[in-house]
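First, one chain by itself: the form predicted alone, in structure tokens.
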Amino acid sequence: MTWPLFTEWFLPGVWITVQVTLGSAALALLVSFVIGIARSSRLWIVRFAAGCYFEVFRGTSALVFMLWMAFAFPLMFGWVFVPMAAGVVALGLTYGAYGSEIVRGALQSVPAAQREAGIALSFTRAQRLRRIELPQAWPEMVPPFNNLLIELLKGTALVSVISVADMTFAANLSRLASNESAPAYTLLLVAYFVLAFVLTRGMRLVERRAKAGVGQRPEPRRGLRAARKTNPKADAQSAGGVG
């Protein structure tokens, strides 16, 4: 990949992936807290609404939703979408399904007791969802968050089919100017890598305040010197020469 190529093309292109990934995420989390609460509502047919939504996109393909989104969904209504926000619709849909299960999840592990102490302080449903279940259920929630966040980066690939010009739209541009394979997808593997990575080390701050934030002592590094920091007994051993 020639340098004009990788500066006109790939680097617009990663910031294209980042906007979808950013605002696919928005779309994705606000559905989760939707729909994961409605599916524990005690009524019936909110769990019976937010249980078909579950179903019904968790059973489709997220790339056949983008491109009903981009080509159907306009012939069909009238109203046409913009292919980045056709993507980011389609995959903020898909994946608020999956953290939908995350959110409904984390608020059953709540302890019973928790919720009754909040029933007998009288609390409405909505005041112990804010003040009881959620501060408790959100730290369960950030690993799996995680895991789901980089499925999402990983899925925004998915939006080149529809020509939205992110990285890996561009790395295909670019395979086929230069007639390079190599150089071109090589480069796009290690900028996912790359953003992944970002996110991640993110994820795992925000973990460590949410676990700070109901009093719960954050995990240990880990790795060689970590484990030699926490065992004084194995240093006093081998300083001894105790084998």
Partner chain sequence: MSSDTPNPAETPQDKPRTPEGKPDVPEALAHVNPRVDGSELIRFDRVTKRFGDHVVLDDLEFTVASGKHVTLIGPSGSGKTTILRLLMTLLKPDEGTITVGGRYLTHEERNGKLVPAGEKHIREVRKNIGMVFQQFNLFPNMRVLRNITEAPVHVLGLSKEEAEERARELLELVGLTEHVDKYPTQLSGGQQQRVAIARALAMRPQVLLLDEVTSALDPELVAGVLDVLRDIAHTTDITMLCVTHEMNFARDISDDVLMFNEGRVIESGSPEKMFNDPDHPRTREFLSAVL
Contents of the next structure:
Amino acid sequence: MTWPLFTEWFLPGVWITVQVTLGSAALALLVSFVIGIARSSRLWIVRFAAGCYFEVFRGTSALVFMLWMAFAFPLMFGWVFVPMAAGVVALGLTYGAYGSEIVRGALQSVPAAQREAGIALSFTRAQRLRRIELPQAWPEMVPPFNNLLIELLKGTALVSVISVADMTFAANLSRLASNESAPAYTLLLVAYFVLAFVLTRGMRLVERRAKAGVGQRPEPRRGLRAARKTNPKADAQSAGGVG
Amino acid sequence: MNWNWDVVADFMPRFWDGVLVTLQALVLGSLLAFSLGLVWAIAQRSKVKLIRWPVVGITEFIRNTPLLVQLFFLFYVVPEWGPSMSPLVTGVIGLGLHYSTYTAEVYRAGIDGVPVGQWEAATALSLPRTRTWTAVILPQAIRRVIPALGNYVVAMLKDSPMIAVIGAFEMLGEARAFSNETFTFEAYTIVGVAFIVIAYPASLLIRAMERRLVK
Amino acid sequence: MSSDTPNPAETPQDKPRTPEGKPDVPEALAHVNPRVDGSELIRFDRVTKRFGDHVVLDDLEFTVASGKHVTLIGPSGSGKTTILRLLMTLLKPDEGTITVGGRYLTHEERNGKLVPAGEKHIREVRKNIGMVFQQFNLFPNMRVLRNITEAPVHVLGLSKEEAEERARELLELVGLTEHVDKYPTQLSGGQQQRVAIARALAMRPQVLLLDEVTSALDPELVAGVLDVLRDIAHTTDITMLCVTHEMNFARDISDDVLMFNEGRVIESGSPEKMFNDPDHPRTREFLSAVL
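Complement to the form predicted alone: the form predicted in complex with its partner chain:
What follows is the entire complex, opening with the chain shown before.
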């Protein structure tokens, strides 16, 4: 990779990757909670609607959806997304579906006795959810959310396909410009690895705070090697169902 | 919206070609991921640091970097000093290699799930190491991990369109080429729906397996 | 069974039950249940509860007068805990009605007909009832103080200061003042259970349900919890419904003991009578096994 390419494309590309990651993570988090809570609703119609969302989006290929958003959607509805918006929306909606399974599972893991204690103190349903169930479920959610965030970071490379100038886009540009691809792609892989490492560190901090918030001590762990290295994208496959 | 069924009809032959390539990539990629993952899992339990550490390092690196970039690397960088591979072969290797780092974790959990008493019993009977693995540990571990492996097959299915980016004509590749030629949008929509339609029964199937195999 | 409702006039003399005659009431308990007048507070009217084919409560009728301390005894599976859970609306009766303070608990009258009550009605009636659980069920995400103040603030609408003052008084009563800022997991089981008692009392309920509150505790921690409950029983007029296997405790605090067997009350009476000279052979058999 040449120096001008590095400073004018790759470095801004890193920033774009970070922006896309954070933007789609925020959207995915919102979707996770809305759909995850709705899937635990006592109203069947809410459960059903949220279940449908989950079934559709966990079956969706993020790349196909992204290309559809970028190319088919404008032709179908006459409304064009900025490429970056198409990428963020596609990633946020699909990864949010996986995240909803994390939220639902964590809510389900809160002991029934806690719900009963809440009833005994006359809390309303909403109060129980907000004051008892969600705060207790949160520390359970952080480690799988960390895994999902790493998946999401990797997923952001897809935006290069719809011409968002992230760091993958810069590496492709370098290949086309110089015909020499080894340094660019090696640098790119290392850059993703470093970002993943930084995100994991950050999430470890979140986890420690979350656990301290319920009087637990976090188990010690090293580097990227988390205790449970499952992929929430895959875990969501056999989960739940409509309703 | 102006949906045109004639466009759909024109696309369908190429759609089925794409489905075939997607399935090829998926089946071969899965087989690679299953077998390579087992190698990683066993190597990660090795007592020899010189085996354990590099394997841990490599699998961590592969798992924490994007499949898309790995595909670019395999397709554009590797031929500079190694073999040149067709897009489909590259895609199969990329999918298989990437997902082997996940299946390794699945196997690891499965192996850890075999009670310590089983290892001790094998030792007490003086079973050789390979025999302990093949006759005692793996048969018990594999049964538990099949649904989890199934989950990764579905995850791999949804990542398989990435191989279109290096020129493999699976479903998305066909749709992209068709849409670019005809300036239409139906093909993308069909492929998008196709993934959902394939993934839904697949996850029902895995759920059923989970109920039967994981007790 | 309702004919066995104890008459307030027959209250044992060794436990003064009028506000004037009470031995030094702790500050924290001064407000507990000022409405005691010995009238009927809880009524189970032909209540049946089934789990599948298993009938847990069979056409059950009994009443509890306000201010009484009633202990439910009987073999496990005889439906004692189910009664507490029905009162807490953790379960709904299959047949029959429950009234608390003259109001239906899980039913409402609408156009002269009795229909299952809505969430709001249930919550309104239930506010008069507090419960202490076998497994404490403290909220692990809240410190001790907030465990106690959370419901008074967000359910009763108390200000934070009022609720905290109330909580501190109650913590003093249960002897845990120095632990206000700890998380439940940092306390022993006995301490957790005492916090749970304080948490229930902070809502100033008319009725306190105690569901085998010492069963989950290590033996050496039981006494501390029972002492606190004894204090409360002897110095207040809060109505108590208590399921326990601690027969000495039951003898000590109860005005009435109800013996359950197979979903029915087979005998009831004063602790003196029940423990010393029960009429029913099943009661004798049970008591000789546990005493």
